[in-house]
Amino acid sequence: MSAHDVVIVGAGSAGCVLAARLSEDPRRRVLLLEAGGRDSNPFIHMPAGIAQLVKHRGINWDYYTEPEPALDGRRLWWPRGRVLGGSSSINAMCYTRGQREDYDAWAAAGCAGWSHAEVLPWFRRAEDQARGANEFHGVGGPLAVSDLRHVAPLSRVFVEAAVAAGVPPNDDFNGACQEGVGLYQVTQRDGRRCSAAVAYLRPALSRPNLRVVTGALASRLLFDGRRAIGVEYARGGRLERADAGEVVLCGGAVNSPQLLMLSGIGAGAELARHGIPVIADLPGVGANLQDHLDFCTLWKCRTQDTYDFSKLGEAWVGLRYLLTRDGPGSSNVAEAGGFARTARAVDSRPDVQLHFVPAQLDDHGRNRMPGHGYTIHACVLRPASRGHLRLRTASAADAPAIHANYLAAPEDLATLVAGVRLAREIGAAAPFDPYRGHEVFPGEDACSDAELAGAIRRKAETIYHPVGTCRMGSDHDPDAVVDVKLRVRGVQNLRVVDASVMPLLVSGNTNAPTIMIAEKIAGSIAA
């Protein structure tokens, strides 16, 4: 009899949601595992704290692509949460779920029971949402989704400006109707940060058939022939082992197609040039990935109504904040945003997104530029362009080589100068005439689609939402790495559920989805 029933390895989104849903039943057995440490940072927990967690390497993968062809040879850096609920824990915090024909898209092209009438449930069974709930909505879930606390003068003026430029408001992404601007509602609770590990797993911890394991590096999956029955993994210096009935792969587009190939799933020449034996020869495992590319508008501001504080300020932000939880300090900054059309939109679907934020955010905020001023992000909702990962080595603890291919395919680059010029005409509204100052990027002399091109590949980054290196797909399809229950082909007792198994990236932040995609997986597990 193994150890363990169920052998989860990373807590993020995901993880946390299959540990705390599968752990529910208490004659399972399961065991979570985490690379990274605790979520005890308070950074973690302020929701502005994200403009100080870029700072902080320990709680961050910190991975880099390979130099981007189309984006003047640059490695873009790729954060992604290494502690107890993974990105969720590091994000911006928008709730969005995509378009309706984003599930649909996922049905026709072979995942059966993925449409989204099918998936509607598991976003509702998930949510906790503070307006109450209707027929898209859920209240009473461990994910709490509330309207901000605080919000910043300049991004109601960005909401005013918006739909002066013609972009329809809307109040709820996630209702009946996508398009639109307004105010994103966040995963918060009571001013705090709700993460897939606050939300979830917490409340789990006290099960006795539940066990947690952090700093955790899991380097192989175990084999008796091709029935996966446990995970090695590095811990404090040594290799240790856990036994399992079965194994889920909860680490995401770059960890979860990095172990299979470290453990001999995936492309069989691939893995011979690493020495690795091939126990399923896979070549989809790694492939289809895909991410949103973004370019951020910035303008200075003719006033201080910003949220770039001085270091005094950032005190006062901070303190007000534990005395209240209110405040900017509660702010997801990414207040504002909306779904919009641009003119080259092929049907009635949005094509870009876009976020606001009343400061002045240049490289993820990591280069932080005197005054005041204000960043209107555009990004490109159904990228064509497909990249893919490669192990650099046969050791868990390098990095693989990710290949993005952004702008691969001369549509993206298009809609994404759409994109920016759509930015501009909402920044050059009236309601924000007392506040505009001088265009920063791509600036004013940027004027031709060329020169914002120019612009792009010499700035663009991304919006931290790549996808698809597992993805899922119908017994028939030969690149599908799972099928529709996530079930890893060619091998038994595994699984893959995460963001990487989607076929295609929805048009939208890719937190919720991902938390659907665990609850209707444990859904399964657990029947």
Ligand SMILES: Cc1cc2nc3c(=O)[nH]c(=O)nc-3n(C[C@H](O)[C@H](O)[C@H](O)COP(=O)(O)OP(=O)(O)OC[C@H]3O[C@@H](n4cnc5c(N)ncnc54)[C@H](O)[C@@H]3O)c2cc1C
Given for the second form:
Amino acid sequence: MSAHDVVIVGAGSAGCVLAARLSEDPRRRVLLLEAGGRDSNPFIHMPAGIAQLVKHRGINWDYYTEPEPALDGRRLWWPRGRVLGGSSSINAMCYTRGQREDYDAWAAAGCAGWSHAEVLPWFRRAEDQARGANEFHGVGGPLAVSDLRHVAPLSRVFVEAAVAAGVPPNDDFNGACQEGVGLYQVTQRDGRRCSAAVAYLRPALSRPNLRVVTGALASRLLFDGRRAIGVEYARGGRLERADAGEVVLCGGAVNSPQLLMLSGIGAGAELARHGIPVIADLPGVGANLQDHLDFCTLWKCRTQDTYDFSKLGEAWVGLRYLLTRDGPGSSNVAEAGGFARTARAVDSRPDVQLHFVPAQLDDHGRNRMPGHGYTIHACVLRPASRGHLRLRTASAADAPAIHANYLAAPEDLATLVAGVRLAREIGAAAPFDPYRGHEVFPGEDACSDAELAGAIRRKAETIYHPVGTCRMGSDHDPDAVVDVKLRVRGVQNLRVVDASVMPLLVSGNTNAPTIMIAEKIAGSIAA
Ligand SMILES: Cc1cc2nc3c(=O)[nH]c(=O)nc-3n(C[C@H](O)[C@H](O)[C@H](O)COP(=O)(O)OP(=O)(O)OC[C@H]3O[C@@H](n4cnc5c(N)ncnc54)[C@H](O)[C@@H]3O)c2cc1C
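Return one more block: the form predicted in complex with the ligand, after the form predicted on its own shown previously.
Whole complex next, starting from this chain.
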């Protein structure tokens, strides 16, 4: 008999949900392995600490893509959380689920059981909605969803300006209709970040049947023939082994396909290149990579109304937050935004997402610019471009090669150009008149489509939503990696449950959808 009924690899958005839900049954012995450490950094828990977290290498996998052919050969920075809570401990906390049609498209693509009507109960089960329950929202779940405690005046100006530019107002992007602009709801409770670790894992930590091991880098899955029987992991310079009745991979869209390949599950030729014996020849592992590519239009602000990232400004924000759990320290910084149809939209569905930041945001906030400014992000919601991941070496300690392949499909560039034009229309609307300084990016000289396309190639960045690299599909789909119960095809006792299983990127941020996926699978395992 195995020492553990279930070994979960990765304590991120999905892994924390599974560890908590599966250990609700006291007879089930659950082991959760996490490569990173405890979530003790205070900047994780103070929402505006996100501006500091970009500098903290210790809790970040700190990935870079390979040179991107359509982005002037730039290598894009891909932060991913390496800490309890995973990326939910470093994300921007915007709570959005995507569009009803996203999930209906999953079902139509062969993912029986994943239509919008079938996933909605799992979103509701996860949720503790501060506004109360209704047909779309739940209360009493682990994941706190609330309105921001502090909103910068300029974020409200953004909403007014977008409405003046013709985008409808919307106070619930997760209700009957997604289209429109407003303030984001956030995954926070009492002004603190509600990561998956805070929401799910902490309340479960005292259970005797749940063991959490941090600093444990899973290096390989162990098999008896085609049956997964455990995980080998490195900890404190030693290789250890955890035996398992079932292994559940929750390493996220980069690490789950990497670990599958390292363990002999992937495209046979790719595995052979690294001398890895093939257990299951699954060409879909690492393929089908999709992400939201984003461009920031940035204006200088003529007043002092934007967030102040000077040392003195930050010290004051921190002190006020400690005393009151309120003020700018409780802001997720990306306070307002929404979902809009550009001039290129082909149907009634929004084709871009906007995030408004009442601060000068350049290079993910890593480039601190002097003075005051504000930023409207625009990203393409349903890119047609597809990338892939490859092993660089046969070691889990080495990052895989990420070929995001952004803008490989020309329509993605055209939509992003239209998104930047929409951002500019909003920026030009009357409510911004008292604030608007000159446009820094893309810059007032960039007018034609070709000039805007050039600016995008020079400056566009990820908005952190890679998915699809272990995609789910029907039993007849040769490129599917997992079936609709998220069991890896061609082997036994192994699942992948995280953002990598999404067959198509959802039209919104990906934390809540990942948590929904984990809730749904935990429910089916427990049933
Ligand atoms: C900077 C940033 C901002 C974002 N903003 C938002 C937002 O505002 N709203 C939103 O909805 N989404 C946002 N996202 C996206 C969202 O957070 C992710 O899509 C989601 O957290 C992915 O969950 P996951 O479970 O797939 O992976 P993760 O949460 O990344 O978890 C994977 C876990 O597995 C661990 N792991 C990986 N490999 C191994 C290994 N070999 N051994 C042991 N452990 C391993 C990792 O350390 C990590 O803890 C953001 C993401 C980032 C990075």
